[in-house]
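Only one chain is shown below, in structure tokens, and it's the form predicted alone.
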Amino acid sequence: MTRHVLSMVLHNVPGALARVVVLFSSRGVDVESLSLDPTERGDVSRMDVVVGLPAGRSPDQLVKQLSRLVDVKSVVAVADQARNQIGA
């Protein structure tokens, strides 16, 4: 398993987190860590997720699927190089 960090901005509405988690579980993605916090704007929250994917599997397809969810405003896979710079 390789670890990938996904960072997204969600609309702050009931059920948004549940829809994201259902997408992960239905695709067999192992969630290793999850952090969800409100932003200075009251209508959006930021979510950072560390996921475990089988070796050789890219997070690109997962990013595309997440971006199709109505409650997800934006989603990016944080590059390995950037994670190493912050000590993750």
Contents of the next structure:
Amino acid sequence: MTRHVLSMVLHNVPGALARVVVLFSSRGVDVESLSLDPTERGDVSRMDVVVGLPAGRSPDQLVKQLSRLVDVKSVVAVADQARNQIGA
Amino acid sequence: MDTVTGASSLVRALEDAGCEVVFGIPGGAILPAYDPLLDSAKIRHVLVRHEQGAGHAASGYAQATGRVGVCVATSGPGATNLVTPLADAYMDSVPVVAITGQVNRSVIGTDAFQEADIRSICLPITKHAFQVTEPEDIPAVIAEAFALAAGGRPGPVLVDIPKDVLSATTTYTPALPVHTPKVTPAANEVRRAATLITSASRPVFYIGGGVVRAGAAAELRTLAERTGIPVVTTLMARGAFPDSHRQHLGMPGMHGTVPAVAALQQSDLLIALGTRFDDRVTGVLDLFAPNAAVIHADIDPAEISKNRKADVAIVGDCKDVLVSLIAAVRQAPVLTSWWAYLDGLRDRFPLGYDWPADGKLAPQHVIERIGTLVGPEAIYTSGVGQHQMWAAQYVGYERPGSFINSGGLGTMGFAVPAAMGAQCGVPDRAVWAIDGDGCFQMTNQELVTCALEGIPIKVAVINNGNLGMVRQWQTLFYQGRYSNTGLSTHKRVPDFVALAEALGCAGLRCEEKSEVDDVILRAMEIRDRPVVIDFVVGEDAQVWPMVAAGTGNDEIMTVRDFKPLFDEDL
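What's the form predicted together with the partner chain like, now that we've got the form predicted alone?
Now the full complex is given, and it begins with the chain already shown.
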């Protein structure tokens, strides 16, 4: 497992969080921590997620898959911690 | 701004979106929408017999016309019956909008009668799902749903509307045009691709369904002819390049032709357009095209380098990509020895089949004759299994969109409702469903719809009495232990001719080689109702060539245990 931090901005609409979380489960992504906070703008929320990916799998693919979601306004892998083995 | 009900607003929004036909079944929660539908002069409603049929029909319509297909169902079980066709449309990138009724807003979440959280159920199988909570939002949501379904990489979109939203009084304000952002292929990547193409010695165009969706067949032909590079078309791209063209090597993959599979395996440059390196094409990924550089162009950036790392990545619509490449590729590569090798394979390993030892009809012969007699102007649909592979191999496709089948999800029962939808979209073309006896028993109820609605499809049931592809695997990998694959359809249970008549269709049967042409011609002459032909074929026929699951493409077998490429060097 490698650990990656994703920072996202979501539209504040019903079902947006569910769509992101289902993408994690259907693409085999471990979620280590997840926080969702309102922003000063009422129409978007900020979401920070720490995910675990199987060794050898880069977060780029996941970022692109998240970008496809209509309610995801932006997503970036803020810190690539690929070398930090979870539990090491 | 007119005062209307939510339901009228929905029907007007559908009309404004260009919708001309919807496939559906009414029920409690969607009932308000059916009242104004009765008065619509622009929208034809086709009353299906099962919601799954509505969904596949919408997909068949979309694939035959290039427009968005629409299906309608009520809440709860009506909506959940759409799950399979939505998953199917998602895998094959088909623009479909599904409209479902929902229970009243006040009881959502209370386990009300016929309540299902369809929006959540469909999360992983739709591009997007809306639940309309305010009646005035209906026009904008429908416009956005159509734009999302058709824009970028196409796919299914769900619009769930509570009953009280449909019944409420609201105002109709036509939606503003929805802007779909368009990606222009990056010029530097196109230049790098052109350089690789010009200098390659063993290049191949690996063409996927994205070329069909983009309407880019003409551009593909221009670039292919300018460069002289061989072309392979995947299951979803059959027809994107004419089968009769000298540069076409056929379909690659698990049941691909030897020259098509060899062209990928021995290639030094894959030009992959609108394709996703699916496991049915690549076999074991680590052994796929081991010496090839990869140019991968796709409208969906998430597909690029998903399975195979791309050396040149071009994000964009296949038509735009091809137009850019046509402008950038100035010189054709020298391919004399490459073509000598491929032509040699073509001569030595053509597609072929044996006649069954028991004297029964060869299914491949039946399908080949349908393709020949009905011709390339028709649309062919298929279910999933042996008959689907034979339909991909033995019908000659000359036009994009002329073969409509369930590729990614592999949905048995797709053929009949997809043919129904396709026929509604292109009433002037012949539409033939090439189906299996297993698939046919899953969705043949839609023949009632076809008979009553004047949708004169033809259905060729390739009846081998078995779940044929599963049986083939049992023969090859389970020591011939035929667990639960016999369907008794050779004992006439059901009798497909009598069943066809009962469903309001003409029923024909063919058991002899000498009758095949006659029965196809007779079916072509019947235009006042749908036709079902029961082609009783041998149960032991197998689909060859084959790359067994879990092996590399080099181990392609033309017949059992014969591997022509395995030890061969280029």
